[in-house]
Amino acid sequence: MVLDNGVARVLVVGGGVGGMSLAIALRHAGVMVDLIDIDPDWKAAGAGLTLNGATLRALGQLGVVDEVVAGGHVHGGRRIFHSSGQLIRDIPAYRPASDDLHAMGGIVRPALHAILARRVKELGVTVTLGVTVERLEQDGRGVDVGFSTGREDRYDLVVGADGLLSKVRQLVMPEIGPPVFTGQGCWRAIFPRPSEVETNWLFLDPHRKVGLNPISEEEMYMFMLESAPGNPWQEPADWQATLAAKMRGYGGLVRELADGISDTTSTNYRPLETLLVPPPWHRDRVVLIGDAVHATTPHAGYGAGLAIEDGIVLTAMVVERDSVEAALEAYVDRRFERCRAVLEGSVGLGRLEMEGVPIEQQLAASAKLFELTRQPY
């Protein structure tokens, strides 16, 4: 199928959540898609993934939300504790309707990856692994691509969905600087889920935050946000022991979980880095989506959701506009302010945590951020 603006064939660079979501949306519109990923095993890194209501809405537009609900855990309500374990606020757990934007959810990253990858293949996307782009040359009518394998090809549009350290961004926007460290680090781990953890549990004091989020009937995902002055290296071989020691500074269930950490506990640590590329997000017929242009922090559980929305909106603009230039300009017009607001709100909440402002002030900022995510995109 050739669209009215001449787009018939698109290359998506990056097979993560954003790239796969874009490929699915484009195939629903009848566009031929090639997707490449540098990882020859095409596996999902990390532990659990929080899904807010807006992300669930976007997954519904892709037609995969039922599989995500079945493979993960969707819930409403929230329990908030002091870091000592004392209950501060209790919003009773409930199972929300599919269109409830106040819903929350969780899923292990490999499960979400498998759901999207299966749909990508079902829709006939050509997937090539263990390869990236080395050269992008444009002539106004298309993009000539040189691949790391030596192969060359030509596309009507190239999309960089290749993450925070995007190779596509380096090729077409070399003036953009590196991501910026926020001052915080994030620990993540997966634990067996006690039956009483039916919704999100947060453990807070002015300087620290731990969250527990169900990701299936059997498991839950834990995150710990902490100040990390100087961005010290955390040796992967020591992750479990280091995290257990930090968790013993909490009370309640967090303290109990610390004693259950072993060498086999799925654990991961990442310094939090952000990036916001100013408009435009494209150079002629090469355009960026997701973390390649707006990498945010996990405070709203929305990094994946923003990338999914990017793919949906970019597809809609490519289908609706009568030229590629108009489509890409419309995409950025629709996305920039929303992504900027979420990123700045998330980073701002992290700053409040690092400054140790009162818990109620942090909760108010969090509520404001979540209301922003529920606005139409």
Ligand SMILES: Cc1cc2nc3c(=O)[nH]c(=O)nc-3n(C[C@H](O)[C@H](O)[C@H](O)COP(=O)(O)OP(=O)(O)OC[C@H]3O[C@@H](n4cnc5c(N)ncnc54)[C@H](O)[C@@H]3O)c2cc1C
Given for the second form:
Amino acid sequence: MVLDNGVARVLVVGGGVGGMSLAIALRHAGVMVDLIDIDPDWKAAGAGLTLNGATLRALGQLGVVDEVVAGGHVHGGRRIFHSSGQLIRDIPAYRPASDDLHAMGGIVRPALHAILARRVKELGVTVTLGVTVERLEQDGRGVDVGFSTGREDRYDLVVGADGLLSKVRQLVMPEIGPPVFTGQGCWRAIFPRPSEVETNWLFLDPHRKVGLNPISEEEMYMFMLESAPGNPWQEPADWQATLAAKMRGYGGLVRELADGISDTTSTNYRPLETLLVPPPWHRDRVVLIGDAVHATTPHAGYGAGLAIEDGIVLTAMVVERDSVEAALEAYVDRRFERCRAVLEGSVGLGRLEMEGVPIEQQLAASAKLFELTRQPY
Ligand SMILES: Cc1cc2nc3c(=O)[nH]c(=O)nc-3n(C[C@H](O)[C@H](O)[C@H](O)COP(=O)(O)OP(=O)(O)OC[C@H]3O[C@@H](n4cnc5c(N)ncnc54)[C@H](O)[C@@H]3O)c2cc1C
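Got the form predicted on its own; any chance of the form predicted in complex with the ligand too?
Every component of the complex follows; first up is the chain already shown.
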């Protein structure tokens, strides 16, 4: 199908959560989509993912929320503990809008990847793995693409959904600098879920934070955010032992879980880096979505959610507007403020954690961040 603005074929570079969501939305609109990913195995790292209410709403719009609920866990509310393990209080479920079905959830990343990838294939997207773009040349009516395999092709629109270190961004916006380290690191691990962990549990003291989040009937994932002055290298072979030692500084369930860590516990460490590309997010007919233009920290559990929303909004604009230029301008107009607010709120909360301000001040900043999801995207 050819849209009124002439768009018939789109290339999506990057098959992460953003690229796959865009591909699904474009196919729903009848547009032909080729999707490439540099990873020949097209795998997602094993860590858990928090899905806030807004993310679940967007997954509903893509038609996959029932599968996500079945493959993950939905819940609401938060239990707040002091890092010693003492319960401080319960915070009620937060729904972005009164008619939203789900307040919050979690899923293991490979499960979400499998759900989206299955849908992408069912909808007839052509997926090619182990390949990237080497050359993008535009003439106002289309984009000539040179692939790393030597193949050449021409598209009406090219979308860079290739993450934090986006190659597409480097090709069309070489002036944009690299992501910036925020000063914090994030540890993640997956544990069997005790039945009492039915919702998000947070263990706080002014300087550090551990969260437990159910991701299925059987499992939960844990994240630990901490200051990491000088961004020290954390040797992957030592991840389990290092994390267990840090967890022994906590009380309650976190302390108990430390004794259950073994060499086979799925564990991961990432220094937190952010990037916000100023508008516009396109150069002629090449446009960016997701972490390629707005990489945030996990404080709102919303980076993947923002990438999914980008795919939905970009598709809506491409379908509605009568020129590609107008569609891409409308897309960034709709997205920039929301992404900026989430990113700056998340980085700001991380800063409060590093400064060690009182827990109540941190919880107030966190509530403000959730409030941002209330606006429609
Ligand atoms: C520690 C940590 C915890 C997080 N926790 C959460 C959370 O709980 N909830 C949440 O919503 N978000 C979370 N996020 C954010 C979330 O992971 C990202 O915002 C999200 O994955 C961005 O999706 P994306 O599709 O833009 O990029 P990505 O998920 O990075 O996907 C990019 C894809 O592009 C491919 N690719 C890369 N380079 C190329 C290339 N040159 N050519 C072709 N393909 C390429 C990659 O293989 C990959 O498949 C977290 C982030 C971090 C760092």
